[in-house]
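Shown next as structure tokens: one chain only, the form predicted alone.
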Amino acid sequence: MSSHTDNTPESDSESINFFDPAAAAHPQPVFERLRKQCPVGNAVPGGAVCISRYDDVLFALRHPEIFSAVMPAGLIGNVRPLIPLHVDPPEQVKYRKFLDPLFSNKNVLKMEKDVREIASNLVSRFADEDGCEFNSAFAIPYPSTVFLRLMGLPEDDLEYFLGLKNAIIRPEADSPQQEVKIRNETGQEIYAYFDKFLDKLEKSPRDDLLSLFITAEVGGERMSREEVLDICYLFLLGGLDTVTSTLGCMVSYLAQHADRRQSLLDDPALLESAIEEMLRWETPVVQVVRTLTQDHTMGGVELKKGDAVTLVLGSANTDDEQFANAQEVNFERTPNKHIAFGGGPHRCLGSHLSRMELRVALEEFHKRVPEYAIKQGETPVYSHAIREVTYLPLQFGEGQK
């Protein structure tokens, strides 16, 4: 039995670099190497402990009493744990009991008409052109507009919100120290914005989520201003980033695989299962972090209390031990027990909303733009960690197959 520091690739030439742009664009071979060379341990000498096999990752997600989601404040500019993401059961349960029904499939489907109108209006702006840069034309404004309307935030402030989100998730910095500084300053700005906005809503409440948060009771007590702010902070990051990232990855895949795209045009009933398969294959939220609350042995490796570990969801979702022909994309795969939305008590709160937004987006886009490909001479640009296609130039038309 070994400690986690012993379980690393044997040479620098075998080191696994998650930050390589090529790995961000095509991470599946990197995941395969990780599972084979270092299923539990340091993928890079001196780096975090990675857990990469499906069964191990799912076990960790389902056992927060061992693998805690509680993170130190300040990692992403926050001064307190973000609710409910950084709170473990049993405390977390009261927040999920309040929030889960708001994002139930039943409630989400009530929003579909308005969401479809947003998608259709955006597509109409570029559908008759020769192409578009999909990220800026659709993948960013579409889910962002849905989120702002749901929360009751002013749509005119979208660029400002996107700037805040990017400064937290992808700060443009020359050093780790500068990244921390940017995140801390941005975090204070986020708190200040919502604090001022909530003051206005207390005087004039409306029919939106933020107004509901102000008066809601959780666990029999009204939430404090700090609790509401911590939920708002999390929602801003999640609401403005994850669907954008997921949609961009999916459209990039379909643009590069004309046969798969054509299968959806030929049989629209395939779309929902295709979305699940692309969630598995692309997995935009590549990894999540947990902290050991006690010593634990996994895969013959001794993990120590206090160790920070990275659960590599992207690797788990391409594990041949769990998925038959895992390295092939199969739009008819069943069952498809991917964990792109995580698992256990911290499973993504907005999974139903995300699925509906993705389905509506692809339906409306394909209705007006059935044929598209990557613009000739161009290459999509992917970010790492949370995989977003930051630059996705498309050409429209049947001739671009």
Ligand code: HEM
The other form holds:
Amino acid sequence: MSSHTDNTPESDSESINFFDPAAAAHPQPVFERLRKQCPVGNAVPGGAVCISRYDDVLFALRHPEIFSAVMPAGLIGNVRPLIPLHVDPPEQVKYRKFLDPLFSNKNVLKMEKDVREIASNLVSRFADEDGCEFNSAFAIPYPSTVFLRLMGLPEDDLEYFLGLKNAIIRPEADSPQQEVKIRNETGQEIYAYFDKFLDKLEKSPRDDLLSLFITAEVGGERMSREEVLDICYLFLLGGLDTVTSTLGCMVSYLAQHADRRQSLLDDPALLESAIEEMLRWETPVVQVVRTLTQDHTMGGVELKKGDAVTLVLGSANTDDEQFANAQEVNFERTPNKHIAFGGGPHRCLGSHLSRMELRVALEEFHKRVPEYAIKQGETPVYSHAIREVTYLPLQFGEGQK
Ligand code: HEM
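Complement to the form predicted alone: the form predicted in complex with this ligand:
And the full complex, kicking off with our chain again.
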């Protein structure tokens, strides 16, 4: 048995650094090496312990009493833990009991008409052009506009909103100290924005999600203002970037695989399972973090109480032990038990909403722009950590195969 600190592979360690931006565009071979060489351990010398096999990752997600999601406040400009992500069961369960029905498939489908209108309006802005930069033209504004409508926030605030989110997730700073400063200042601005809005709503509640948050009972009592703010903060950060990234990864994949895109045009009924398969293959939220609450042995490696571990969802989703022909993209794959939305008690609250947003977006985009490819001579740019395609230049029209 080895302790995690001496579990760095002796050679080739650079090649399994999936944090390397160069690996972000095609991380699957890196994940394969990670699973083979270092399924539980420090993939990079001095880095966090990575857990990369499907069964191990799922075990950790399902056992918060050993692998806790509780995080100290302050890492992303927040002054308190985000709810429900940074709270473990049993306390977390009362929030999910309240939130889950609001984000059920049935409720989400009621929003589809509105969401389709948002998608179709955005596509109309560029569909008659020769091409577009997909991230700025669609993938960024789309989920944010959906979010503002869902929450009952003014759509005129879109740009302001995107600015707040970006300053937290990707602060433009010259030094780590400046990053912290920008995040903290932006965090205060986010709390103040929602606080002011909630003051107004308290006087005249409406038929939207935020009004429900301030009037509903959770675990037998009304939520405090802080609790509502801590949920809003997480929604702003968790619900926007993830859909942007996923959509970018999917459109980039389809732009580079004309035969697969054509199969969706030929058989629209394939779209839902194709979305699941692209979620598995691309896994835009590559990893999530946990902290050990006790000593625990996994894969022959002793993990110590207090250790931080990285659960590599992207690697779990391409594990040959779990998926037949895991390295092949198969739009008809069944079953497809991918964990792109996580698993266990913290499994994504927004999975139904995301699936609907993704399906509607691809339907509306393909309706107006059935043929597209990466613009000649250009290369899409992927960010690591959350795999956003920050630059996705597309060329439209017949012959873009
Ligand atoms: C395709 C888009 C999305 C992906 C890939 C995604 C992925 C994830 C993942 C992997 C987790 C688990 C985090 C962990 O275990 O540490 C998670 C949690 C969460 N997601 Fe999403 N997400 C997406 C969209 C959304 C949306 C649109 C919302 C808006 C409501 C949302 C809200 C949440 C919340 C509130 C949690 C925390 C749940 C809890 O801790 O109980 N997500 N998401």
